[in-house]
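Here you get one chain, nothing else, as structure tokens; it is the form predicted on its own.
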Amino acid sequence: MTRHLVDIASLSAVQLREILNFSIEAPKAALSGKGVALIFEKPSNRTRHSMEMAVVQLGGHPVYTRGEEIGLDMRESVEDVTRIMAGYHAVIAARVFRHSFIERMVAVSDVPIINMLSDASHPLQALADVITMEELVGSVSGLTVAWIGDYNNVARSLTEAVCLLGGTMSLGCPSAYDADDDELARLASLGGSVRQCASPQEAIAGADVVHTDTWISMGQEKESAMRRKIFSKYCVNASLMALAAPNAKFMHCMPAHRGEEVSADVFDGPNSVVIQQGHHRLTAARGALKWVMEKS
């Protein structure tokens, strides 16, 4: 049976733990002599480097392809691209604007599909976040994790992972940029605990780990002025971090904008673990690749 990594919620808690265990194991030649297609509709720094190096460390050959070289649903259909690439490669990994593209790839592929990012989900980032938290703070099942800012794809995947692993997720997001009631119910069904707070101060109170992300993601540039105004009270600064648990860790998936979603003294401060978090993107990529290859 072909394994895919579409989003965190598509995994069971056991499967999520399997990927995490694969991640922290020493590299093995799971991809020896095999190719991995890396499709990037959206450019990336961490995702490209971590995935390419993960493939190499597992003995495979990564092939980086820009979105304009393929033209998904413009030059060729998603399905045609997927079927052709499945004949060349052992794994297809894609970073796309629309989550539906990932789902359509899965529907026609007989090789594993890995979601490197979509508008709905960022599972590789969530894996790196969990690896970092468990390495530095302890088991997620005993943690309270705060998210401050936009409830975006990164927040969704992180919240799914924390819930699946039995932790407590505390969301501090502006109205209309938060999780709606249906989303909160879906998250609650995964296990753990999730709460949505009326203010960033309430959300961060007592948290062991504090996460945030840029207010303006790729493709949202036209909303910049509006978003900066709406999110102006959601900057993770020293006074906000002071409400978290003593020695709480600060995390950010990067790229970061000092002075907007986080102050420079927090981002570059002694409790910031953003560099370790970024490095664990490679750890997570290895685990994801090994897991999809294990029984595929």
The other form holds:
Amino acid sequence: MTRHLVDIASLSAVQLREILNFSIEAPKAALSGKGVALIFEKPSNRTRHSMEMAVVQLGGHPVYTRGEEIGLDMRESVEDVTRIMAGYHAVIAARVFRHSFIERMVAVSDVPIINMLSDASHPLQALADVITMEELVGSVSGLTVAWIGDYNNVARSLTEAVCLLGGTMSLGCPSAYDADDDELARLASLGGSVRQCASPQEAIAGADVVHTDTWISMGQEKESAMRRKIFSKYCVNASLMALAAPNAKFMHCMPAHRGEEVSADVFDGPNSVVIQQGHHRLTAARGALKWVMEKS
Ligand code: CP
Ligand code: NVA
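Alt. form predicted in complex with phosphoric acid mono(formamide)ester (CP), vs. the form predicted on its own above:
Now the complete complex, all chains and molecules, led by this one.
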């Protein structure tokens, strides 16, 4: 059966661990002589470079294409693009606005589809986050991980990963930008434990690792002024970090906005592991590509 990486929650805990194990193994020629399509409807630094270099390290050839060049559902349908590219490439990876585009690709593709960020999720980021936490802090099953800010695509994938691996997730999000009851029930069914807290102070209390992300995700630019106001009490600064466990690590998927979701002293401080985290996007990309290339 063709393997896809759409969401962390579409994996079993065993499959998630398989990808993590593949990530830390030495590169193999899993893509020797093969192409990988990298389609980007949104900008990227980390995702593009880590995926391109992972493809090269695995012996393949990446082909980067901007969304406007292909025109998903504008120049031609998502299905036609996917079926044609599946004849050229061993893997199709896409960064899209609408998660449904990824699902439509999966429905017609006989090669693996990898979600490189959608409005719903960012599984490659969550893989790098787990690799970083396990390397620098300890097994996720023993950790309390706080998320401060918007319950967005990055938050959803991270929470799914922490739950699947048996950890504790503590969410501190403004109301209406948090996980609703159905979402909390879905997360609870994955394993581990998840709690939604009334304030960022409550969410961060005793946490071993603290994550945040931009208040304004790509595509939400028109909401910038309103979001800056709503999220103004959710800046991860030194006084908030002081409530976490001693020497708690600070993490951020980046791009970061110093003075908004995180203060400069925390982002650039001694407990920040954001650069290691960003570098582990390459580790994670190798693991994901190797995993989808294996037949179930
Ligand atoms: N974290 C992340 O996905 O970064 P880019 O948008 O730069 O790829
Ligand atoms: N939540 C952010 C993540 C960027 C990597 C966005 O979707 O823009």
